[in-house]
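First comes one chain, alone, set out as structure tokens in the form predicted on its own.
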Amino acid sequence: MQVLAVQIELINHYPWLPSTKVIYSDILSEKPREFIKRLFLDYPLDEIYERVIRIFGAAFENKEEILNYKIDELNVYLYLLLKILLSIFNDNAIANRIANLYSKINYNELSIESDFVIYEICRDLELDILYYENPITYRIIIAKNQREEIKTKFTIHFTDYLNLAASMRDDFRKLVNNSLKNGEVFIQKRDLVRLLQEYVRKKVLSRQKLDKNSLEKSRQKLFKIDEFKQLHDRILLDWEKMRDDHEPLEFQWGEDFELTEIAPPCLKHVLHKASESQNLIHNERLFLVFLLHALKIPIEKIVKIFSTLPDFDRDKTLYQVNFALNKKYTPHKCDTLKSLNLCMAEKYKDELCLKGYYSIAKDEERKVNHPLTYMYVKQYRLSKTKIQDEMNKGKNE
């Protein structure tokens, strides 16, 4: 019985664990409508509203934690309710913000767990992991006559490591940059917890893909429950209000044009990912910083773009942006973007990127070889269009 109590405590803390299906098999077997009806009957409505709205509110504001975050049986029900709400909203930007916040909350909670509890969680996830009561040395660093032994209590099989780290593009997470022996990767607790955070983020994002008609039918069924409809509408109202109150990502460039009007597809693609709170790889981040800085966009606005990302930390981001800018690197050329797989000309079928432009000064057709060149040509073309439109308007008047 003691083991079961420990399992229930862990499930209440981390409802994304596979054992939830065993401990709470009764509610997981219910259809969403029946589950929600029972939830609103069994628990105080005010508390459900307050806790759910706090989660969405914190996510909309790109916070990384929720004060007085509660861990109880209701936490399991709320996790399932979140998943249903995200499915009904069917909005990637909302889903990514919730997934980012929820995974960060779990990262903070997992970070203070004992090593053995982390091992239990990994075992529940059926990860091929080994735990050593006494830390083992796997690397020795000698610098300035100082010897340092790097130890850990964990190793994880390389296949599980690769699966967990697949969407994390940091160079230091690559298998080749980690200590490996007999197929086992030596890993520090903090790095293991970071992998679990990414697992949680993906778990929150995972949802059944419904076509438009099926989605609308599901909405109508659930909206027959007044309490659910009210909760849904309140969250949606908060989301729309947040979007109205905050500046959009389409920053002004110069006086006449918005950035998105003249941005090349490579820049649009990265900005779109950021607007939906998708993670950006290292090269995408550098590309964004160097190009936006070249466009004289204030550092505060550059940092704001990064604020929607899963691993955002304001102080670290501000430091890293300033550090990168102090290096005085110029923006990536098109050839560099192609080598880094960041060129989006083919994906977006962008005519200017693919066919080039006619240069009056050179009296020849030229290829676009730099994002700034693309933006210059776009700005010139839009200026001519604007002038022509004004002339036509004057004639009509």
The other form holds:
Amino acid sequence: MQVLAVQIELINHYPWLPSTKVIYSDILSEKPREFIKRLFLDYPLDEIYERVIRIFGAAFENKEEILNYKIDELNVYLYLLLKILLSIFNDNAIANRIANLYSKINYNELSIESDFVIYEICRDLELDILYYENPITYRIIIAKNQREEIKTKFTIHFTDYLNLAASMRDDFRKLVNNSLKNGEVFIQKRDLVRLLQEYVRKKVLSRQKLDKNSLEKSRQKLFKIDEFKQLHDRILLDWEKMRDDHEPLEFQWGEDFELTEIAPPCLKHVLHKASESQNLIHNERLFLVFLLHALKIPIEKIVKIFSTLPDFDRDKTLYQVNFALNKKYTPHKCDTLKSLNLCMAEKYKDELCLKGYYSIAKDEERKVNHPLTYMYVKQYRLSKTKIQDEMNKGKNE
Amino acid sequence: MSENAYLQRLFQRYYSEKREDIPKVNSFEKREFGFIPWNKQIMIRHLAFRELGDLREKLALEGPRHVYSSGTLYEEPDHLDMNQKGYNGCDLIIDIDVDHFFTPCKEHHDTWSCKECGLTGKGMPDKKCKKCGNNKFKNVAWVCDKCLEIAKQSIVRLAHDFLLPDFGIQESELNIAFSGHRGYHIKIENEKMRSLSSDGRREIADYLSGNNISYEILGFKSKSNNIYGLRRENIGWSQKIMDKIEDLLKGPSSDIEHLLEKLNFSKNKIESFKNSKDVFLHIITSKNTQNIWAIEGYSHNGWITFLNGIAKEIGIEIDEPVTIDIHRLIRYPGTLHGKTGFKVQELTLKELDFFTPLDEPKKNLDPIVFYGKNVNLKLKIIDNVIPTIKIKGETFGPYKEGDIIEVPNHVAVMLLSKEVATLL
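Structure of the form predicted together with its partner chain (previous: the form predicted on its own):
Below is the entire complex, every chain and molecule, led by the chain shown above.
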């Protein structure tokens, strides 16, 4: 018999913990169809609907909390149902939104847990964590007459640290900017909880990749359960209703062109990531803000693009977007983008980026050295095509 | 007989006679192997061996020019589709190659020529050709005891300053090898590290090289016209930087001058720093200090330039893509390097201390396996200039195109392998 690393209350609270498999081994061994059938039989349908729809609703609206979020046994079942729904939807944008919201909720919950509970959770996740009864000092900050000792009760093995932190690509979490000794990274509780949030986010996102046929088969099997089909359709309807609001590339640039038509691959790439609620690294965020400012995109629209990111904080984003505007930062040149590894010309084999264009004014072949140049050239080409099309249309008429 | 056929036969004979010298690496059967043959410059990948004997047999039979194996473990290492190999984790590989960093002696022994316009030069080429702007060069790089010593010292620092104290890696987990040409690599066999993603490995590469440090996060900040510096008590890179600064300040002023000159500080600023050296040392070593870094002429940006310079001195110049790539193949220990004929020599950290690849006295560590003092070969030089080479205590060259020379076997093998000479 497996020994439980954590209390059952913790599992109800955090159903993504590995020990869930031990306690709920019966349901986890069931096929999704049996599990869903049993769930709808054992629990009031209204409550399941209400709670699931509330989670999806909050995620679609980019909210950072779920009203009346309950921690009970049903929470475990709903977590599993959520994962099944996500794999049936098979939509990255939906999955990212749910993962972001769900991980944020868990971050808030974990933040108020005691140090020891956090340690227990880490142990359950088989993270190589050391817990010190007496906090250890690992940094000192001296400024003027103030001397502050930075202490912690936690260290984490660098491999576990990197497995969680590396994909976050945040300067504060870079290994080189942290204290590392004997293989252990010294870490504050709040930062450890942030890593756990990342674990939860990845856990929600992890799903078995099915090919089209298998996915369709699974769908058809599950749709035989009317209650499930209704729930699925209702969420999809909500999503479609919200979709227009969440389409970040709807705005026009210039007079007749949508940004997506003329954007260089570097900008498209970042916008696509944001639209799928993927995390953007610091440099991608700066690039996006500076460029969108240069394009005179309204502030609220820029904030809206960022609203889909996993760590979105409206006030902070608004402040930073305004700050960049006031400072009049200029957008990155192609060379800078290359040095920051943000140039996507090669990845998308973009002809204009790679081959350049012919400048009539200069009477020579020129290279694109700035995303704005790319957009002007692209706009010029498109407007020419448009005029030509209209002329052809006139001729035909 | 062509030079390549001659070398291939030599390699085949070596592998036949020295079968027992080809070691079995850990998880041997899970690794992918790759060979570069003598007749074409392509890597034959996706090979795997169940038994060491099979590999030894293949080497003796084919005598390939280069032999590699993966740092990665696979369920099916010989599957042709990378996605179907069944990734089982990857050892961390760190490569230090003289090719990637500046050494003063390169000006004497390395040459380059632009593939576009033919412009030639000595040392390391610029990023772009001065004449035509092209960025593709033909490099002729030579082994040199000074370069190899610098690479060796980098490996020693890498182990003693980073891998053992910071990462807590055991000496027994380090598999160090002289590459047989211009560098060394370390393969770290640690179960936990095998799970690291490329992103995680990139973080380790940054930690080892000191790239992307944020001094502000480490504690450096400007506030009310004061600059508050880093502290030695802060574990990690802050401590490394402060230890280095302390050493610098305790050393001769000429060292400070040399570093600041390298960082393009003006003469006035260099003098100013030297004059404040003792006060600065007191500030950074005293416990009861406000930790204000104030040297005339040094603004926030000036200090950042200084700190970057210090970090560069501490960091190790590794070949980053090798560390980050989780499907990379590296030279197999005990095999021969096709550009020199030298053996890929495995070493412990202790053995590394006294290892001198071009003149190694210990026979079991000597990578020059074709040593033949009294076996001379007659060759014709076909390359423009061959610099002076010091090998096994003897100096050879310089040679120029058309020279007919008679050199010992090991030197001949090297010149033929480098394709700068032909057999006569």
